[in-house]
Each structure stands twice: as structure tokens, then as C-alpha cells.
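Quick heads-up: it's one chain on its own, the form predicted alone, in C-alpha cells.
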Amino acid sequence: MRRLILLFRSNWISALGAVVTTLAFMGFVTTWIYLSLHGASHGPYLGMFAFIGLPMVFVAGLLLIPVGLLVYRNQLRQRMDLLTRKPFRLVRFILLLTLINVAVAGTAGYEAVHFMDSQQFCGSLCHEVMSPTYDTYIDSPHARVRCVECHIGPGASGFVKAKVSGLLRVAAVLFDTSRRPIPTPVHDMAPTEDTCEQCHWPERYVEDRLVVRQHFADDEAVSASTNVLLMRVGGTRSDGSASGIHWHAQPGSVVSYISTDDSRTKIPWVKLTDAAGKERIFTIEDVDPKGPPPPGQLRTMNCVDCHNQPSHRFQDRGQALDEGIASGVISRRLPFVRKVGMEALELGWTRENAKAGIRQHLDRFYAGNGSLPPDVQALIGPASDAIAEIWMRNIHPAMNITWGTYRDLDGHDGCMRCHDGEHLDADGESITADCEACHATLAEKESDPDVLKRFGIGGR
């Protein structure tokens, strides 16, 4: 040990090696204790700290050593005459440390893996560029999904792209190059027979589901209205034969197309391969279906195509408020609150004045609308903050984020890109556009349905 010593004091470089190595074992060995009795209550930056920044100065002090041994290698020779009279206890003790440091190497880089695939590593570290992300992430109904299920497939492959993906998005946001917003869709997601279909079946039938979704209107009243769906989920039934929404899904059809933008959202071209092999094809006006394809991004629908945004789906403003009305959190006691609401999400806030401001704007519209009684007045405060809310959740200026950046489409946006009557064969058939193939519509803007009575739910 005292040679050892001697070796690693030969040079001031080999020392300061060695001291940095020890002094990094020790912080990640205490460290590494306090995360595992503390669990989940530790924040992001103490986890990089303890898995990424401390095993790369543990592996730094290692170099360091050789380093100096090279540097100073025409002393080494007299270092290397105390040495030789127990050579061998020596390389047992050097085996030893070895052994030790790649104990504590392989403990680091495993743990290191196992932070960067966590939820903290992927939404709070790059707060400016990820966070409008992560909070919609944080709201969706996979929050409880790791994002590496879905952004990183099966295999030492899938690992080893995201993680270079993820080195370039890391280098993007330290040199402030990342894209603002961060485009979508995602064009290196992994497959959704890897992610989606892990969990969803496309070979099972969904029932037919009644949606209901209540409206306001912006007068003094705020007028409820009801909306009421029959929802034709579908999917494959067990005869074989398909039908609903999920149709597109099924194993035995094959549906392809092209899109002439990056956002998927324009398709002249659309291929249907049934399960015999036969081929239609379907185009827009200046597209001839029995011509080559035109020039595009050439794609099979998936999962994707269609539930865009399963997990980062960004609000509408109108459908947010009314979701709020609805849930009582913004009363419909306050006169014009849905008006007023919308006027507040419509101003050019910024994400330090915008909680205060709204506030602002709903006292200034309240009082200059006469007085309110004292019950009623202190509605202002829960209705401020749950619209603020609606804005920080939607909003970002700094990433260029604001109302309908990102379009949802497993709505009518989505199924109007080909279901619009105007994508043709070549006899003149179109892509249906019926809307009774996906829902039908068993009550619209009704202020008391009389189908929800017959379910003994109305009164809503």
C-alpha cells in the first residue's frame, strides 16, 4: 500500500487523480444511500448529480493517473526499483482496486441508465424545451407510462438510437438550437406494435361508447347545451369482419398513403389493401389513381396516424372552459364567465404575469359590470385560477407554443384528410363520408336531452 502511494505521488498529476477518483467514489457511495432511503423525493438535478456527473469524474480521476505515469514516465524508473521487492502483493492489490472501481463503474453506469430512462431525466432536466411536454404528459391518461415505453423500442438497438437521438437533442438545447416548437409528428418513434400494442389490441372489439359533452354559451346565463354521441369505436369481430372507427386497424387491411407535408395532415393519395390482396387506390382531383404515386412521405397507418398526441395532447381553448364550467371549479354563477374567460385566454400574457393578469381582467370586466353580491364575488378568485390554469397548461411563448399549434387529429381534423368525399378511385368511388360510420349523433346542443332521461342521466 505504502508503494502504491508512493506511485500515485510521483507526479502531481497521478495524485490529483487519485484524489478526485476517491473523492468521487465516496460522494456517489453516500449519495447513492441517500437516494435509496429517500426515494422518489429527491429532485432531477440530484439524480444527474449522483449518476451521470459523479461516475464521469470517477472515470476522469482514473485517466489521470496513467496520465501522469506517461507524463513523467522518464522517473518511473526509480518508482519501479521500490517496487520489485513484492511485485506480487502488488498486482494482487492493483487486481483488487480494480475490481473495486469496476464494481463501482458498472454500479454507476447502471444506475445512470436507469435515471436517464425515468420521467424526471426526460421531462425536467431541459426545463424551457420540455416542459410544455412534460405537463401535458403529467394530465394525459398515460401518466403513469414511462416515457421510454413509447420513445425508446425493445432491444439494445432501440436503446442505443434513443440514446443517440437524445445526445443530439441534449447538444441542441446547451447550444440553444432546438427547434421552437418541437415539430411534430415524432419521425424516429419506435414502431406501435413495440409501444401502443403492448397494452391496446387492434384485434379486439370495442363495444360502441356514449360520449357526452356538455357546451356554454357566452351569454350573461352561460346556457348549457348537451352534445350526446354513439361513438362506433369497432375493430375486428370475431367472424373475421371489421368495423367502426377501429377498422383502419385491423390486421387483415392494409392502409397506406401518402402525405405531401410534414404534419401529415395533406394526402392526395391513399392505398387500401384488403385481406386477398386486392388493391384500391384513392386520390384527390389532380392525382390520377392509376398513375404513379405521387412525390411524398409514403406510409402505412398505425396507432399514430390518428391519436397523434396519445399523451402531450395540448387543449382547445373553448372545450377547456367548458370542461371547467362543467366540473363547477369556474361557476356558471359568475354573469359572461365563459365570455370573459375566453377573452382572458386570447391576451398576449407571459408566463410570469399571466395568474395575476387574468385575475386582473375578470376584476376589471366584474366591476365595471355593476356590483355582485359578496356569495357570488368570491366565485372570481376560483374562476381566475382555474382559467390560468387552462392558460400555463397550454401556453408556452418561449417554444412559440400558443392555441392550435399542435393539431389534434382523432377528430374531424384527422378524418377529414381523406374521409372528405373528394379522394376518388379510379370508377369514381369516394372514401366515405358519412359521418354515421364513426358516431352517431343521438342529441346535439339540447339543453335537456331526452335520450340522457331514457338513461337516467339527465338533469346534467
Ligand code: HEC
Given for the second form:
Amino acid sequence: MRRLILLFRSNWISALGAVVTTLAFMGFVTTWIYLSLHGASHGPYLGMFAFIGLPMVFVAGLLLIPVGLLVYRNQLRQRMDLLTRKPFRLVRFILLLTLINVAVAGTAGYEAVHFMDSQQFCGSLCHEVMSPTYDTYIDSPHARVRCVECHIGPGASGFVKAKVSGLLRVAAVLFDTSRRPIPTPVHDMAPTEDTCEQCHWPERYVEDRLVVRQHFADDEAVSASTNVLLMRVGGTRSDGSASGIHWHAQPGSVVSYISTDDSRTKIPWVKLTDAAGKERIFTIEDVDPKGPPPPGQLRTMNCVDCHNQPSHRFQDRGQALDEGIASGVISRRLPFVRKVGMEALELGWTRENAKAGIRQHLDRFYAGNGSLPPDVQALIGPASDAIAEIWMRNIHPAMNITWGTYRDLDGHDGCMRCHDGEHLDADGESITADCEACHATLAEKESDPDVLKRFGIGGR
Ligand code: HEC
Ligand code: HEC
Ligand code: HEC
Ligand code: HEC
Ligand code: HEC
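What I would like now is the form predicted in complex with this ligand, since the data block earlier showed the form predicted alone; can you produce it?
So here's everything in the complex, that chain up top.
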């Protein structure tokens, strides 16, 4: 031991290295024990410090030791005879130390990898940049699915690639060069066979699914207008034939398309390749289906071309209010509540003053709107809170995220990028635009659809 200390003390660089390594080691062990005891309640910064910061310091310290010995090798030679008198003990000691080092580095590496996979690392470390995404994620059907399960997928090559680009992104945030808003579509998304299809079976046949969409008007009575659809989700049957919306997800036929804008909403050229390899090309009016494909980005359709917001769903202003009114948190007994809500959501609040400002806006509106009975007056508070929550969820001025920044493509409008009846093949036949191919419309814009009463869910 004394000899080893002599070796470390032979020059200041090695000495510094030994001290730094020891301190980092002790720091790592203490924080590791602390984090193991305190579980998930700690913030992301402590994890970052323990699993990334300290191990880096530890390794840097270790590297300093040989560097010092190399730089001051003349002095070292003088001490060598001191040390070589009992060489084997020294070798044994160094071996033991190396073993401990490898164990520490291994544990740290393992913990670091786990930590980088956690929602905490991905979602809250770069708080301002990620918080809009994170806030919608924790309120989605996939709130318990780890970010990496959709964004990276299994396998080491994806892992390394994603870690590298992930770290570059962290660096971009630190140097404030990340783009605001974060642009979508995300171009380096892993193939969906490695992500979504690890949990969802693409061939699964889904029976028709009932969808009820309630809308409300800006009038005094907040009149209801309800659409009831039977979605033909479909899929692949046991005999291999496919139909319905998830015909798209069957393994046989492949749809690829060219988009001319970055958001993939302008699609002049679509190619269908069936299981036998036969191709059919559909184009918009001024593109020849028999000619060369127009310039643009070529892409093969997969799950996220429709489900682009399975986990980060930003809402449309009117749709969010409709959902709030339908669920009852925004009461229809408040006259004009949708109209005043739409106004309140459009004003230029900050994240600090939105809640109080929206409350004030509603109070002022209802003060000048005749006197409301006290029990209706009492509904202003909860309605105002719900409207403020809609604003907070969807609007993030620091990230330039406002209404319409992120658009959902798995609804009617997303399908109309191709199914608008204006994409024709060489025979003049269009991609199907038949309403019934996608959904049976059981009621359209009815205030209190009979069909819902028959299901026993009417009269809302
Ligand atoms: C269920 C799958 C899924 C999960 C879980 C998921 N994402 Fe995503 N994420 C997506 C898809 C799909 C897109 C959109 C891709 C596109 O439009 O091309 C996306 C887009 C994003 C974007 C771009 C901006 C935006 O808000 O749309 C960011 C940033 C992001 N995800 C981060 C995260 C983080 C951080 C987590 C974990 C807290 C996470 N994601 C969890 C599937 C997922
Ligand atoms: C780790 C497993 C897992 C992964 C990966 C995953 N999902 Fe899911 N997904 C689920 C589960 C579980 C549900 C059902 C959640 C519920 O009903 O609460 C679900 C629900 C859904 C739904 C129905 C949502 C709704 O509103 O009812 C859609 C659509 C969906 N997933 C699409 C995707 C897409 C697209 C991807 C890939 C980007 C993906 N999922 C990746 C597990 C997963
Ligand atoms: C052509 C667009 C499109 C593609 C491609 C697509 N989906 Fe869907 N999917 C839909 C629509 C539309 C619905 C019905 C949504 C609704 O109920 O409003 C749906 C429904 C679902 C549901 C809910 C089913 C249920 O039980 O109610 C899941 C889960 C899902 N999709 C997963 C996937 C996965 C995984 C993939 C990729 C293998 C995929 N989808 C590909 C459009 C698509
Ligand atoms: C990139 C273009 C594109 C988009 C976007 C798209 N589709 Fe398609 N879809 C096609 C093509 C091409 C076909 C095959 C030609 C046909 O059936 O007319 C098809 C076929 C279908 C079929 C008929 C399947 C059968 O039984 O033959 C349904 C249903 C369908 N799509 C639903 C949807 C829905 C719902 C959406 C939106 C959520 C959607 N599609 C989005 C290109 C697209
Ligand atoms: C290519 C598939 C497709 C075709 C064709 C199609 N739709 Fe849709 N439509 C959808 C999808 C997907 C939704 C979203 C369902 C949901 O909100 O979950 C939808 C929603 C709707 C809604 C409800 C909107 C809401 O938010 O209340 C109405 C109404 C509607 N469609 C009418 C029609 C009519 C009328 C036609 C024929 C002219 C038609 N659709 C053709 C796919 C299609």
C-alpha cells in the first residue's frame, strides 16, 4: 500500500488523478445508495450527476494516473528500485484495484443506460424543450410505455445510434440551438415493426368500433350537434384477406407516397404495390401517373403515417372545448360558454398569467351578461379552471407551440390527404372516397341522435 501511495505521489498529476478517482468513487457509492433508497422521487439532475457526471470524473481521474507517470517518467525511474523490491505484492494490489474499477465502471454504465432509457431522462431533463411533449405523454393511453419503446426499439445498433443522436440533441438544448417548436414528422423514427408492433399485432382484425363525437355551438344554449360513426377498423382475417382501415397495416400490400412539404400533408403521388407485386399509381391532376414520379420525399406508409400522435396529442381549440363540455367539466348551463371559451383561449396569455387571466375574462363576460342564478354562477370557477387547463396543455410560448402547430393525422382530414377522390390512376379511377369504406355514419349533426338512445347512451 505504501509503495502504491509512493507511486501515486511520484508526481502531482498522478496524485491529482488518485484523489479525483477516490472522491468520485466515494461520491458515486453514496449517491447510488441514496438513489436506490429513494427510488423515483428524485429529480433527473441527481441521476445525471450520479450516473453520467461522476463516472466521467472517475475515468478522467484514472487516466490522469498513467499520464502523470508518463510525463514524469524520469522521476519514476528513480523510484522504480524502491517499488521493484517486492513486485508481486504490487501487481496483486493493482489487479485488485483494477477489478474494483471495472466493477464500478460496469455498474455505472449499466445504471447510466437504464437512466437514459427512463422517462425522467428523456422527458424532464431538458425541461423547457421537452415539457410540452411530456405533459401530453403522461395524459395519453401510452403513459406507461417508455419513450425508448416507440422512439428507438430493441437492438444494439438502434441503441447506439439513438444514444448518439440523443446526446447530440441534449447538446443542442444546452447550446440552445434546438429548434422551437421541435419539428415533426420525426425523421429518424425507428421502423414500426421494431416499436409499435412489439405490442400491437398489425394483422389483428378489429370489429367495427363505435365513435361518438359531440360538438357544441357558440350560441346562448350551447346547442349540441352529435356525429355517430361506426368505424370499419378491420384488419387481416384468418384467410389472409384484409379489409377496412387496417387493410393498410396488412403485410401484403404496400402503399408508398411522395410528399412535397415537410409535414407530409401535400401528397401528389401514391403507389400501391399488391401482394403479387403489381403496381398501381395514383396522382393528382397535373401529375401523369405513367410519367416519372414528381420530386419530393418518398416514404412507405406505416402506423405513424396515421397514428402520428399516439402519445403526444395536441388538441384543436374547438375540439378541446367540445370534449370539456361533453364531459361536463365545462357546464352547458353557462350561457355562451363555448363562445367565451374560444375567445379566452385565443388571447395572448403567458404560462404565468393564463389561469388568472382566463378567470378574469369569464368573470367580466358573465358580469356584463345579466345576473346569473347563484348555482349557475358557481359553475364559472370549474369551467374557467378547465379552460385554463386546455390552454396550459396546448400552448407553450417559449417553444412557439400554439394552436395548430402539431396536427393529428388519424382523423378524417389526415385520410383526405389521399382519399379525397382527386388521386386518380391511369384508368381515371380514384383511391376510394366512399364514406362507407371507412365508416358507417349513423348520425350526422343531430342534437340528440335516436341511435344513441337505442344504445342506451342518449340524452346527454
Ligand atoms: C406510443 C409511442 C410513443 C411514446 C411512448 C413516446 N413517443 Fe414521442 N413520438 C411518437 C410518435 C409516433 C411521434 C411523431 C412522429 C412523427 O410525427 O413523425 C413522436 C414525436 C415526438 C417528439 C416530436 C415533437 C412532438 O411533440 O410531437 C418528441 C420531442 C418526442 N416524441 C419525445 C418523446 C418523449 C420524451 C417520450 C417519453 C416521455 C416519448 N416521446 C414517448 C411516439 C411515441
Ligand atoms: C409497450 C407496448 C406498446 C407500444 C410499444 C405501443 N403501444 Fe399502443 N397501446 C398499448 C396499450 C397497452 C394500449 C391500450 C391502452 C389503454 O387502452 O389504456 C395501446 C393503445 C393504442 C391505441 C388506441 C388508443 C386509444 O385512444 O384507444 C393506438 C391507436 C395505439 N396504441 C397505437 C400505437 C402506435 C402507433 C405505436 C407505435 C408508435 C404504439 N401504439 C406503441 C401498448 C403499446
Ligand atoms: C390508414 C391509417 C392507419 C394505419 C396505417 C394504421 N391505423 Fe390504426 N387505426 C386507424 C384508425 C382510423 C383507427 C380507428 C380510430 C377511431 O376509433 O377513431 C385505428 C385504430 C387503431 C387501434 C385501436 C383499435 C381498437 O381496438 O379499437 C390500434 C391499437 C391501432 N389502430 C394500432 C395501429 C398499429 C399498431 C398500426 C401499424 C401496424 C396501425 N394502427 C396502422 C388508422 C390507421
Ligand atoms: C398516402 C395515401 C393514403 C392515406 C394518407 C390513407 N390512405 Fe387509405 N388507401 C390508400 C390506397 C392507395 C388504398 C388502396 C386503393 C383503394 O383501395 O382505393 C387505400 C385503401 C384504403 C381502404 C380500402 C381497403 C379495402 O378494403 O380495399 C380503406 C378503408 C382506407 N384506405 C382507409 C384509410 C383511412 C381511414 C385513412 C386515414 C386514417 C387512410 N386510409 C389514409 C392510400 C392512403
Ligand atoms: C378514407 C377514410 C374516410 C372516408 C372515405 C371518409 N371518412 Fe369521414 N372520417 C374518417 C375518420 C378516420 C374519421 C375520424 C373518426 C374519429 O374521430 O375517431 C372520420 C370522421 C368523420 C365525421 C365526424 C367528424 C367529427 O369529428 O365529428 C364525419 C361527420 C365524417 N367523417 C363524414 C364523412 C362523409 C360524409 C364522408 C363521405 C363523403 C366521409 N366521412 C368519408 C375517415 C373517412
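We call the rigid core the largest set of C-alpha positions that still match within 1.5 Å between the two forms. Residue numbers count along the first chain shown, from 1. Everything quoted here is computed from the prediction, not taken from an experiment.
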{"item": "Core fit, then Ala440 C-alpha moves 2 Å or more between these two forms", "value": "no"}
